[in-house]
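Let's start with one chain on its own, the form predicted on its own, as structure tokens.
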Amino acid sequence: MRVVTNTAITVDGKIGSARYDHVAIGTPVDRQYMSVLRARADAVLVGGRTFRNWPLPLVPDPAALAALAASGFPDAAHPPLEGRSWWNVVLTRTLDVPKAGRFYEDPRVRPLFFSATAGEVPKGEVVVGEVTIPGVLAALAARGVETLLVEGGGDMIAQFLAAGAVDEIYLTICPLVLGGRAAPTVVDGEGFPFDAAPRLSLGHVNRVGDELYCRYVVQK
């Protein structure tokens, strides 16, 4: 399975403020490009905190795709959307998640929750047990997922990197500095020793206005 991550970050590597409030760091172009990466995936995954902050369908927006293509963005190609649905995957220890809203109402969404705690959700599946990255990947592969897009947060991306599961990292570098010792970053968790830190090679970089769109390939 191919695993990619996508995150908009500030110049100092933050994905939110020290208050952990949800903020839109990127421009509308960044959000349009997010739809491209979703369209290329079979499943989109987030952690429980990210889902609680933003419990919306993790699916491509056709209007955003059309706008990006019309703008001449150099990496706007994507597969057709007609008749498709997307696994929307949430990893949560407690299943303490919103139980209503557009996430459950969108017919393109196939909700799938992995939780250490049993419970019920209005729509979709709940896989109960120890939540591990290899276990999640095996369960997704059994459901036909070939490309998984991990959208956050920083702890979740750290877990996938630590498991050696990430193939590509997409970063939108935005002209903003948030600072803050406690502010979340694109990769949180316990960190990596220098000698064992994941190494990357730059696949491509595109500039749109003051934003940089980077694709990195993780060296295996």
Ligand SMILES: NC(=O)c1ccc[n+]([C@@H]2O[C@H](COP(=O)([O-])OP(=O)(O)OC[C@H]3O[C@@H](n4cnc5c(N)ncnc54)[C@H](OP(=O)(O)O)[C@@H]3O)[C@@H](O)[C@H]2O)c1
Contents of the next structure:
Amino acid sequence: MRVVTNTAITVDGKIGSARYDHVAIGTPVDRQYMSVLRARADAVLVGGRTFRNWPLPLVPDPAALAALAASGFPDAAHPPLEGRSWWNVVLTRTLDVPKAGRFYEDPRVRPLFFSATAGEVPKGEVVVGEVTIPGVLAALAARGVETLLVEGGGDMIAQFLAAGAVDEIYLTICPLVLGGRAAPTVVDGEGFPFDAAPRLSLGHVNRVGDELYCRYVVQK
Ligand SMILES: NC(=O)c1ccc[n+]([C@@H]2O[C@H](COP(=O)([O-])OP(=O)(O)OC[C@H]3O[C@@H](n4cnc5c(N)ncnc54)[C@H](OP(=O)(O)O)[C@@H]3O)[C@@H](O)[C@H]2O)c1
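Switch from the form predicted on its own to the form predicted together with the ligand and give that structure.
Every chain and every other molecule in the complex is listed next, the one we just looked at coming first.
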């Protein structure tokens, strides 16, 4: 399975403020590009905290895709959307997640929770047990997922990188500085020893206004 991550970051690598609330770091163009990456995936995955902050359908927005293509953005191509649905995957220890709202109402969303705690959700499936990245990948492969988009947060991306599971890292570098030792970064967790740090090569970089859209390939 191909695993890609996508994150909007500040110049100092932050993905949110120290309050861990939802903040829009990128411009509307970044939001539109998020739809492209979702359209190229079969499944979109977030951690429990990111889902609580933004419990919306993790699916492409046709209007955003059309606007991005019309703007001449250099990497706007995507497969057709007609008739498709997307696994929307949430990893949680607590299953302390919203139990109502658009996430459960959108017919394109196939909710799939991997949870260490048993419980009910209004639609979709809860896979209960110890949540490990290899286990999640195996379960997604068994459901036919070929491309998984991990949207964060930093805790989640750190675990996928530590498992050696990430193939590509998409970053939108946005022109602001949030700072703060306690603010989440694109890769949190314990960190890597320098010798074991994942090494990357730059696949492409596109500039739109003051934002840089980068694709890095993880060297295996
Ligand atoms: N700028 C961006 O592009 C971007 C993208 C995503 C997120 N964000 C922001 O970044 C911050 C996210 O912070 P974060 O890194 O703490 O959040 P996160 O990665 O979304 O979520 C961490 C949560 O994931 C669950 N989790 C992690 N490891 C698990 C495991 N092995 N088994 C089961 N569940 C596991 C737990 O959920 P439970 O607490 O439910 O048990 C944990 O609290 C938020 O402020 C968010 O809004 C920004």
